[in-house]
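Only one chain is given next, in structure tokens, and it is the form predicted alone.
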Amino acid sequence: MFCGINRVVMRNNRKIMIAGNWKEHLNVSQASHFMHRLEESIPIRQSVETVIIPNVLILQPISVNLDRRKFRLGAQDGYFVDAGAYTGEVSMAMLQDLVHYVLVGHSERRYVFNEGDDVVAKKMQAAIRNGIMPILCIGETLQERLARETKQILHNQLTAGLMNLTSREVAASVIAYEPVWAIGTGEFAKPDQVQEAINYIRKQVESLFGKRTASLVRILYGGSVDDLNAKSFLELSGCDGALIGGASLNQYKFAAIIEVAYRVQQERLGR
């Protein structure tokens, strides 16, 4: 059984993600230091979900003592192959008591380890037979924006990542868009890029899983989001919420991350 599928699927309003992929930084002993002034800074809110993604080293020991009023967490990866002799792989199925979600298709698991469509798909489907909410991270590199490619680039991630999905699985997905021209770069997306790739997945994850997945299925910005640009991003029409980078790894502006989440979900709760 889909982990949480029922609870995403029944429930109106799409809670606001803010995602903290810490990427390859900090060592254990770093990261429990961390995640203690983290949670000083962070009060609790419940209509924002935090997920915290550090490596894989880090899940476990931050799992015993985490505050899961406030924090959920999250892998960077896992393989698709539940157990075998593949030697230095973490599957999904080893993953399953750890964490509530995966990232697959990152774009640099794409672009600098060189996996395709296929295995995103694989790992897509692998998460969620063991239980695990994945987080699809979709985006096209600056040559194909330049090409006019994006669409055509959206598309074909989109619909590879999500094959052999029902609609139910696709409503408790989440769905990231992270330019990769945009992330780490110095280059930033401006809100209307942003806003019309937002609108085109959210359009073809309609016409492939009808009108009620798509308006369930939560749509991320990742593309170097930080303290001072959250919220023009947050605020756009069917964005629900934000992968962080960088950002993640500084208290501070994580913490003001999510307190620019929390009142933009505020507003449009009208309270």
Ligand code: PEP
Second form
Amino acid sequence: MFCGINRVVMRNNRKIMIAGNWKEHLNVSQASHFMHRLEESIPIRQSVETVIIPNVLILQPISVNLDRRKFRLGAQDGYFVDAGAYTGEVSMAMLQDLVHYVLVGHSERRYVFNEGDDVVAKKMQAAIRNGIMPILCIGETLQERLARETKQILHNQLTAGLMNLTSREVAASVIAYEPVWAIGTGEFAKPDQVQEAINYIRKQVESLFGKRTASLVRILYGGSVDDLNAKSFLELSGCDGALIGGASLNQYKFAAIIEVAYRVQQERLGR
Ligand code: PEP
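Can I get the form predicted together with the ligand as well, since the one above is the form predicted alone?
So here's everything in the complex, that chain up top.
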């Protein structure tokens, strides 16, 4: 177990995170070649936390030669029951030696696999129970945005996802604002829309868990982020990184986004 929760809560500044969700792409040998190319393209940047989130088959082989100065691993999903008669499932308990992070509530899980807020809440608790830091994905559909329901949806998904967690556990978690209409569409949100959502999410965390927790929890943006638009999101106040799908499968784009994050972080640190 990584005991990551203790590590992050003790750190007061929020480290910028760039997480690449490979979704259902790359088999084991393709992933190992791609990882090799990524390692060549990406220098060690200690102020940026780069997380690779491949499919579950790839986690174990990649972990063997992973350059841990550059990368951490995350899982795309994990089941909430630690062990039992659940054919096809891989539990958080089984993932705990392999990953630091796990995605929970990604819109593809919510809308393609019909995972409701009850399942999301159980997965959040299972991740924490097994020492894995969850990246809770929340965001509105286009229909909900047009109906001006964005804040209500964020509120509902946030309160359901964080239900039964302590302030300390929430502080160690990561929240990704991912408007569903911007995921995999090339149609990214406008920076002012992202700013409004991030401010709202942090305020909600504050009202539920207090000021200190709100100042520690990391909030990312995800939705068609690439090397050309990354800066406009990463430099937003309170934006602690990005969750990236498509562009994380291109070594040049992904490396360029990490460099943008590094420069933004250096500016924040006044260097
Ligand atoms: C995602 O999978 O969470 C995502 C944001 O994908 P994309 O960057 O391709 O929109």
